[in-house]
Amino acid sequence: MKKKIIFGLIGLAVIFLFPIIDNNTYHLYLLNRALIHAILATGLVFLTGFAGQISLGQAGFYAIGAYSSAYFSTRLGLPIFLGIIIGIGISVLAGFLLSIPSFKLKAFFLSLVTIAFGQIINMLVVNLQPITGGPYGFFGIPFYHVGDYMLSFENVFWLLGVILLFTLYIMYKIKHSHYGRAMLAMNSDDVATETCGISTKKLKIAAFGFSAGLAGLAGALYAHLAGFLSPEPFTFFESSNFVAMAVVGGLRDMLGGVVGGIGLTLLPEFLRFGGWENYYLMVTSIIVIVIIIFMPKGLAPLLGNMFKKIFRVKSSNTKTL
């Protein structure tokens, strides 16, 4: 255990000194945009794999958060933090919302009605030009800074690491206790839930407004890291790329939007090289389909069998010694 413990640590120390070792500033951007993107996915993992609720409309809360914090930052002058907070609860609120649907629908039925909603807010994007730009976008968002310090993107990246192991923290606390227990009796049998007395609506509502909860700060996060938004970030594609993220990860395991958000947004990355510039995205979906097909449980439950057998492999080496 203490082997896994310093081994994890030395992991963490690696990642978090990434910025140092590499600081060009569009490979910082592209990790800090990963790291966005990270927290949004584990809130789809929490949603679909641990709640058994199907959203294709993440992309809407992910515009709700950035807007939110970007319009009440920048024409009403509040400070960023507060900006970031009231675009978390503006979408949770939201999530609240999308969830009543869920009391009634299933599968098919509710992945229609998540993407109506994502379409919606699309839409409101477009044409509330007052307020968001529409397709002429929203300029001016401040970047992150404290008072007069503006940080670096190798300070971005340092606080939106923190962030986000403090997401998965919460999800954690979340999974093991008696409300997550009941989620996930829920995700196998809605029915036999409600019969065990447990009340599912306040179980969906409340996974629905965390994981809305967390597309907003991720919105948020990213208005301020672009400092520039246009409405195009938050369209249905978008949404389905942010399922894939979940899918890839793994829809059952913690660590699931970690890995399929990472991957996935640096995927295209490694593979736009000389001659490549138009396939690349279509080589990117390729390899998504191959994971799906191949590896339905996702690629983070097989990291995680990796790392296993490398600690089993190594303690029993020293065992022999």
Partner chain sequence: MLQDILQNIISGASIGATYGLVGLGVVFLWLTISRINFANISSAMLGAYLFITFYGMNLGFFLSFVFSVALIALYGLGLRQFIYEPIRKRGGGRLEFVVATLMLCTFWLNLIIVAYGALPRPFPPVFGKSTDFVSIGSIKISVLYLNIYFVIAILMVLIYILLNKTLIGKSFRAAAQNREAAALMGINVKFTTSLSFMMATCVVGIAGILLAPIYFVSVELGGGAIGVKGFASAVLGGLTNPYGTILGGVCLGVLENFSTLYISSTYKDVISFSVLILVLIIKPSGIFNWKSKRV
The other form holds:
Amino acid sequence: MKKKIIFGLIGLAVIFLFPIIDNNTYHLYLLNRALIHAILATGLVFLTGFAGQISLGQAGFYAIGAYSSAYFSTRLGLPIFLGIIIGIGISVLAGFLLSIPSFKLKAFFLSLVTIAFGQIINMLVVNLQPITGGPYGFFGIPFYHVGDYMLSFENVFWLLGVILLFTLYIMYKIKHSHYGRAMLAMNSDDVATETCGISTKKLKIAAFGFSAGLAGLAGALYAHLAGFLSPEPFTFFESSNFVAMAVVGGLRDMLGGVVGGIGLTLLPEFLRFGGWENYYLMVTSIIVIVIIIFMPKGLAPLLGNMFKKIFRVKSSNTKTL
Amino acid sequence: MDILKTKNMTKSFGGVVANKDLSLTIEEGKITAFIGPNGSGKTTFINVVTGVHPITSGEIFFQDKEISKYESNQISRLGIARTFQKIRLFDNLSVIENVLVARKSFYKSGPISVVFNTKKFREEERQNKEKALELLDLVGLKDKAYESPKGMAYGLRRCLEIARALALEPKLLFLDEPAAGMTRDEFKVIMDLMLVLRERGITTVLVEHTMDFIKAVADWVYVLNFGEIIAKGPFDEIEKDPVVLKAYLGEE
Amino acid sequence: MLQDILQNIISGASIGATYGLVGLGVVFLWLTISRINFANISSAMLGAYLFITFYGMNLGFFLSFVFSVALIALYGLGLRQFIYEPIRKRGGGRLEFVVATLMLCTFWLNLIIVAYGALPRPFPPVFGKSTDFVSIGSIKISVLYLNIYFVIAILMVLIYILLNKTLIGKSFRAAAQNREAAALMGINVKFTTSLSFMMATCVVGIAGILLAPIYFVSVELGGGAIGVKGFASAVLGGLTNPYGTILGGVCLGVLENFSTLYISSTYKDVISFSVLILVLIIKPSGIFNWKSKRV
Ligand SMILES: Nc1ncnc2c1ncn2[C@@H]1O[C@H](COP(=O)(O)OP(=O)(O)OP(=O)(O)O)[C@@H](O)[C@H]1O
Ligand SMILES: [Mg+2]
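Since we've got the form predicted on its own here, give me the form predicted together with the partner chain too.
Next comes the full complex, this chain leading.
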């Protein structure tokens, strides 16, 4: 047990030192986006893998978080920190709203409603020009700073890393509490869950709120990282990428969102710079389909097993030495 | 004292009237049995009382409180627990976690206490785990507490479902055909358990087809046919009732 | 005034009927496998691009049409063979199918962008130009819309015959209710599923060819908005009623045209999205779903 923690800490240290080893600005920017996607996909793992609900409109919450934080910090001059909090707040409220259809609807029907939700938000982003800048974009969003000190990409990487770890910690604690058990129970059988004295409506509201909050947080973090917003990253296709991240990573795994979010952000870039510049998006979608068909449990459990094996080999080696 | 009372309770599915104008009472502290041919509306009665299906018309009173419009989870929290004719366990959770799910309403810690792992939460978690283990012990599943219920034997799964229902600390417990598909030994375990529960003051409503079982435990019997009560009384009387015999024989 | 209204109804209805065709793609699959293909709309884009490719090879309208539809049917078969069946056999559930088809949607979009570029292309005036009119009294109807009506009418008759006058309709319903039971009844489930996939992709492909003169041949045909309108039509028909789906599409199209006329064109897409949400929340079994079988 102690060994595990030590290995874990060493692993974390290596990851946190990464920006010092490789300080190429573009790589750092990408890594930061990967972490943001990991936060969002973690929310989807919670919503779908744990609570058994589905959302194909997650880009809608991502947009709400991004534009709210951008608006409040740029136009109204609030501190970034407050902008992000407001972004999360509005997203959570929207998430509560989107949970209402889930009281009655399941699976495909629910996914259709969430698609329509995402489309409506996208429509608003394009058409509410005075607030969002519409297709011309939203410019001049302040980058991360503390007073007069501008954070570097390395600093932001560490900040995002800490936020992601904190998110995972919250999710871990919730999962191993009466709330988490109730969510998993609802995922398996909602009638039986109700007869255990649990309101599945409340659970659904909470699950949608939580995942929407994380998507809003991710959107707000993205807005201040990019400094500029346009409607492109908030379409139906982004929503489907987000779900793909969660599924490819592994819906039943705590780390599914992290593996999927980081993997599916970096993979297209590897392909793009590995000589596939024209085909990288096509190839990415094919790879995702293949993973879904042949590894329906996702990559995270696979990686987990791999690590376990490596550790075992190592510990036995040290014994024979 | 009547713990449960229904007044003209009716439930229809489209054209099928599964429960028709049922007006009956369940006496506190007793074991009441419901018998009747297949499709006579016994399961429907449980489903409507426990809020799984909305009532079509009529009223239901639990301890003199009208609960006809309550949601399933509210009814359960009032102290009405049940098992299902076709066992419904949470196969993605371990045995003890299945029981713990039904303990949720006994927790007072909110999400903040959970995230900060407060002393209060840890204490609650410990107490509820203890309670769950106690219940698993009662049904003979303590040694399997951390296993998955997925591949377990039918009888054990049924026992787990009963333990889960008991975790609600119910005043009224519905068991829908608990002995169906059980071996003679397993059957005996359930029967003894029911007598223990009666001693503890839990009112039980039992739906069963096995007459030996009913004869051994039931204090009072209702006979349903086509959604209506056709006879009621102690088992010895019901057994000889020509109406009942006809209903059963007419079916065969 | 009255004339405006009538003309709006006519043009709205013809575009709407095309949304209905897109919705039929959803219905045909739902009838047999109770799954929704989220790449449904990709077939429309593929249909339009295949058509202009063949047409550009001077094959003429008829041959281009037949070749495109045949290829799309083949694609439907591939969808069953390489996406649906592998997922089903490996025990993957609905979610796996959802994500796989979503990714497929992305795949086709990017393939088209790579192959044809992202810029819209004009569609040859095979259905007439929207500026050519036929006059009925004081009402002028664009030839374009009349021809779309004509094609859809033929299609509807074909679908009616296929579903009601042959064994296909019956086997669709049987396969939907219970795979094993259908197999016992001597229905070839594999064949039925293949057929439903092919029919689904074909109608949507044809819808794409019909929509192309209105929207241009562009990746927009494979994008979100029209796809959602197809879903909305199908949901109006309860996902099971083909004629209710067309009617649903027609209503959406007319509503859209009137909102453009009286409210604003920027929010016309919101109508379909809101209809989709409202119907699902209020009456998930569909509005135009007569002789409704349980979904
Ligand atoms: N969810 C439902 N939808 C439609 N009809 C139902 C539903 N549940 C029960 N029914 C109908 O109501 C009637 C009563 O069924 P119920 O299950 O209550 O009978 P039962 O007495 O429990 O029979 P069994 O001894 O076979 O369990 C039957 O005709 C059944 O078909
Ligand atoms: Mg029954």
